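So this first bit is one chain, no partners, the form predicted alone, shown in structure tokens.
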Amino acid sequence: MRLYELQRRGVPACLATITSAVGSTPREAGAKMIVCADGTTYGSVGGGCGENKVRSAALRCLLRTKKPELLEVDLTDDIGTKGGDVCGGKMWIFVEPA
């Protein structure tokens, strides 16, 4: 519904989409969060630096490439090495134009 409200007013969004996951992760395959090219987010595939990822991601596409983007991100990190976003698990999230 969001989605469809966005993009009837014409704000520039991507949809980012968790497609699967391994191990430990904060959210499960099937999770979205829509990124407006404000940096407006709306959802959530996780949080943390592994939720910034996906948002330079989308904001890369958004604004620069037009492409979409299957990204991996890596939560099996020794503890500390990523400031705490250490779940123990992987999920590839594909970000794609809405």
Contents of the next structure:
Amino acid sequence: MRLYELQRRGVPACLATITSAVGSTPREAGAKMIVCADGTTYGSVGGGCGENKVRSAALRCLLRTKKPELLEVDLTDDIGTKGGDVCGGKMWIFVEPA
Amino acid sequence: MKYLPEILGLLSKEETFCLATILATAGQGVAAGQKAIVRPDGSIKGDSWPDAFAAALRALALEALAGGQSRSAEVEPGVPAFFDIISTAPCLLICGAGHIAMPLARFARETGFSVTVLDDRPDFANLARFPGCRAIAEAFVPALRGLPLGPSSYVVVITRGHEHDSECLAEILRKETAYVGLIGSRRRGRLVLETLGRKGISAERLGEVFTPIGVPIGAESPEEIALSIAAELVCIRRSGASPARALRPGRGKLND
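Following the display of the form predicted alone, present the structure of the form predicted in complex with the partner chain.
Shown next: the complete complex, the earlier chain at its head.
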């Protein structure tokens, strides 16, 4: 619905979808986030650094490659790792021009 | 996205379907980002692929639909696809537009429910009190007869009195729903359900009613009670009825 609204307004956007998740992850397969060219996001694929990686990939896809990409996001850092995610799982996220 | 109009069309008909997306480019006209919509009747609409590939994808989509959960699977060795199960937002119907209904409508909307509020008092069931909801100010029974309730409907019965609760439940329990919750103490709930049993509602269906309503968190204020009800709705939606029942104490005072 939101995607339709953005398209109607002519806002370029990228769709990121969790396609699989193993171990402990903040969201499950099917969770989605829309990233617009100005960096605005709607929805969430789990927050934190992982989500930031997805946002960067989405902007790369929107502004440069225009091609879909399957990202692996690893949340298995140890406690104490600076800025890492420690949930314990891994997820794969498909980023595509919407 | 190429198939957005089709997707919106199916959602407006409240149909659940599978949106399959190819995740890797594999040659032979199969490329990352290609999509197909597979409906529960097996019809497929999407990008064109070799027949055998389309058939394999369709079979996996139907499997995912039967399982009810979005997942990835390989259509061919080395060619993964994501099978996303897409359905309309679950609908919450709140019978009774009093103090608890307002925060409940707000929490439910924010957690992804599309909310309808029904009360026979126009001063209560209106959009000023329930922004972003559908507010119906009509007598309970005729309004309930006209409302489409189904397997994705969640119903919370919190009217101002047990007579209204009973008449609402008598209508609601004739239809299949994902959830029915009834406010009130254990005693009030039991009395209402006994009345309905005498009116011919099966014991099995009556046993599905969540009463006392809500996850027991010791809620007291209307907002706290609404939060405990919203938590129950989320639990039913994400985990199912059995885990939601498991949160309820055998006996005890919380939320009674």
